[in-house]
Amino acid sequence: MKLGLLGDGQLGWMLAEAAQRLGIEVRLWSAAGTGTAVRLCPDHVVAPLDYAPAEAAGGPSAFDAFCSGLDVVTYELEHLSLGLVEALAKRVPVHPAPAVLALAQDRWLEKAALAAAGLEVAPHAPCADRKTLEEALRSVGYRALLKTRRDGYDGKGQWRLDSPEDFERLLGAEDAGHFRWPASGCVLERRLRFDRELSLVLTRDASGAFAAHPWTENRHEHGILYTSRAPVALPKAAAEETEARLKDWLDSHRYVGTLALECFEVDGRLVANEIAPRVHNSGHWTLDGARTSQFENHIRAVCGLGLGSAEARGLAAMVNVVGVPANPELLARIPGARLYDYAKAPRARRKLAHINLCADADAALTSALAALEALVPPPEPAQ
């Protein structure tokens, strides 16, 4: 079997490793031919991820070269051309399906989909200029985040509002040319006072079977995930209802592959924030802490191999290495710390690696995580 994989970053690298361990050949679509996954996949096509197949003229195109001989296609990120994915789906089965990718690419459509699934979402409203922002503020309030509808991630494309003065400053920035409304518009979303940030990573295969990893508690710093910890206890009724509604929604879309749901815990309720139709940063701990990782189960799902157990082996945690490389000699002093180096050049707010920890007892994991956080600084604020 041969799998086509759109994207060549660290998620692609871990997906390709999982596929190759299962005896599956992998061909990458790489934007520049230099990503983390390229070192593992000599079979790759180099072309922009916003590539439009209809624009190819004369001779064999990157699109044709990529499709040739493939049995199935998947992707490691949602920030790519929907047109490319739709065109591929006419030639080769693509999982997850383009229709779900389209929802995840647009925050307004995503919120509507979550609400339609019966999940609670924070109050929000669309806006595209100062007039519609004023209208949105009247319904959402000033404790809010203004987010681009498309392309924002890791805190990018977001502006925090706390007061009418912040609104006036935003208008001043617009007048000075420092802020421009994106063509796709924005969503104004109320900032909730939450107790914890949580995520659920689960996989569905074509037969309708599910494998759900335990709920994970996450900590973000300046818009970027810093640490994750699993399994964690949370209100049973809220967790079961959220998982059941999400599964029903995935069934309705005949979803195939891994998906992550990010939530806030608010006074015992779970408020859905966003989905990612792919493997997710908050599920990296599953590489060492689960019987089957999110990466292997995604490959199993899209290739029709049957799912493995998502049960946790014990307790696990993950720390993201962002901006500044970790010192392997210092990490070696922390028992059980395992470094996954993405082989990227250091850059502010860039994810360079992650480190996994596993333990049998909560106290041991807490101690090791504290020692690791002392060695690995949190992400810096955006400039």
Contents of the next structure:
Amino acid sequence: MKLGLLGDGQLGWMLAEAAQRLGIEVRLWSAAGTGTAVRLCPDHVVAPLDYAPAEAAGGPSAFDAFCSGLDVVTYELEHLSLGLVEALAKRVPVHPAPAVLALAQDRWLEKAALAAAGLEVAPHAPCADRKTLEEALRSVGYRALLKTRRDGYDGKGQWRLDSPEDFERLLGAEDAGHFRWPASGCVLERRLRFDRELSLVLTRDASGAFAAHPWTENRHEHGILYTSRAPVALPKAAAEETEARLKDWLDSHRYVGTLALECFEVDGRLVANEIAPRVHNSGHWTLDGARTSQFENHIRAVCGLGLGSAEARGLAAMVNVVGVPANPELLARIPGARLYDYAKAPRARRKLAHINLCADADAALTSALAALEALVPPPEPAQ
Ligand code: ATP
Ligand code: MG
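Rather than the form predicted on its own that you just supplied, could I have the structure of the form predicted together with adenosine-5'-triphosphate (ATP)?
Next comes the full complex, this chain leading.
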């Protein structure tokens, strides 16, 4: 079996490894031919991820070279051309389906889909200029985040507002050329006072079977994930209801693959923030802490191999290495710490690696995590 994988970053690297362990050949679509996954995949085409197949009509193209002989296609990121994914779907089965990708690419459509699925979302409104932002502020309030509708990740494309002065400062920056409204507009979202951030990473296959990993608690610093920990205790009814509604929604889309739902816990309620139709950073702990990792289950789902158990093996945590490389000699002093190095050049706020920890008891995990946090600094604020 041959799998086509769009994207060559660390998620692609961990997906390719899981596929190869299952005896599946992988062909990569790499934007620059240099990403983390390329080292595992000599079979790759190099072409932009915003590639428009029509542009290459008439000659041999990266598109044709990529499609040839593939059984199925998947992707590691949602910031790629929907047109490319739709064109591929005419030639080869693509999972998850382009229709769900389209929702996840646009925060406004995404929030509407989550609300329609019966999940609570933060009060929000679309805006695309001064007038519509003023209207949005009236319904959402000034304690808010202005987020671009498209292309945001790791807190990029977000502006924090607290007061009418912040609003004036932001729009003043527009006059000075420092802030520019994106062509597709923004969503203004109320900034919630949440107790915790949580995520649910689960996989659905074509037969309708699910494998849901335990809920994960996540700590972000300056919009970037710093640590995750699982399994965690949750308000039971809220967790069950959220999971059931999400599964119904995935059934209605005949979703195939892994998906993550990010939530805020607010006074015992779970408020949905966003979905990622792919494997997710908050599921990296499953490489060591679950019977089957999110990567293996995603590959199993898209290749029709049947899902593995998503049960936890014990307690696990993950720390992201962001901006500054980790020192392997210091890490070696923390028993059981496993480094996954993405072989990327260090850059401010760039995810370079992650480290997994497993333990049998809560106290042991807490102390190992504290030791690790002392070695690996949290993400720095954006400049
Ligand atoms: P990701 O890397 O997860 O794709 P993103 O850039 O798409 O991130 P969000 O997940 O929406 O953006 O926001 C990043 C972080 O900012 C959240 O994990 C959370 O810490 C904070 N945040 C986002 N929305 C809200 C909100 N409505 N209220 C409070 N905090 C929020
Ligand atoms: Mg997020």
